[in-house]
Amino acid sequence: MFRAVVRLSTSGVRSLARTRPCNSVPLASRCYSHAKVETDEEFDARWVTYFSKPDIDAWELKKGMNTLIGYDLVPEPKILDSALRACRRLNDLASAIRILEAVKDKSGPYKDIYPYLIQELQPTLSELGISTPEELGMDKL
């Protein structure tokens, strides 16, 4: 019995003392995407063009906003401007207010983003006759 314990302990020590060969060959990295990387300006232009379509309907507007809000970013004021103008073309005040609410929610803990966006969008909001959620008292609910 004692002999079995010694045999197990010495084989255990030997296995600890053995060094395993280290693979120092770098792994090849693969790039599976051959797509062109879109710049910020191209991204903004694509969405402005999308919302500026004269024949956009309510479904396309909502789908575009859902996709845009799904990205890990807060949309630029020029994108929101074209989305609000699309809401006006469709006479859809509810969607315009939802856009502003979504942007406020998307701003998250960064409290200076939403006031900046409202400041940049104020001429458009005044021109189109759209009230902010704060002006409608929806922030107090």
The other form holds:
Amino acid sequence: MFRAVVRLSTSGVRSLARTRPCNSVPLASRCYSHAKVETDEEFDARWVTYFSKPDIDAWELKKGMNTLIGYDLVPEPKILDSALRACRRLNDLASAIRILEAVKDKSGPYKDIYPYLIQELQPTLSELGISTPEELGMDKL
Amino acid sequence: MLQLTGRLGYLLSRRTVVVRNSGANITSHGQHHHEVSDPLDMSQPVYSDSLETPLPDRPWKDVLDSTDKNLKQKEKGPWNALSNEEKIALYRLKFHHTYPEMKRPSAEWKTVIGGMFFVFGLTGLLVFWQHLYVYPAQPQTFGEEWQAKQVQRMLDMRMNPVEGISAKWDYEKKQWK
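Structure of the form predicted together with its partner chain, please, following the form predicted alone?
Below: every chain and molecule of the assembly, starting with the one above.
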């Protein structure tokens, strides 16, 4: 036992000799990525800006909408407002109605999201003359 | 059309449907009779109904007649001036199925279950035929009499007397314990 203690102490001495002076408390460091996480507001602003482009073309509208619907979220009313206005600039009523259908589908089982969106978008819908699928009877088979 | 293809149609993704020969395009093929069906021209944008892709690459109806063209012209003006029928017509020009129509339930499950039971039935018939015509007769060792004699022999030679069969036989009373 004594020999073991000596052995331990010698090895301990060796290691002590090697270590440089450092903090005695071990630092808690994790290997997370250092990328900045975009906030919700930044995300919304980015998309509103995308659809607000005055000379947006049909392809960009298509690409934007398809990408947006691909995300795991229901877009905020302000993004949809911007997209609907883009449809107006492109003289595309059908796509505007399609966008409303798409966000209703995106809401999935959360049935109160779509009425909220329509409520928020009502001023824009009235101004631009966009009918909802329900008003046109297209929400039934 | 896709519902009739049954199991084949099931292989195609339920959520994405590539629709061919939409609207007036078919007229461009004229009266040609091909041995195989006309292949989809994948070098052109293709229309597809998909829940994930609300705005497809191409409108549903490309070739517009004069009424459609007039409607499209009217679309450039204020949309409040359009009647509901006109709005629906504009939608139907651009898209084939609405979202509820894309999500409509099909009766395919009946085909699947029915097909399953049919195959079970066929298998049952096959097994029965096998039993009659393929398998040889059961060995005599399976018979009641032989089995009884076998057990008696096992008890007589005191097989597994500690924990097994002979331990469960009461040799005095000549019955199972």
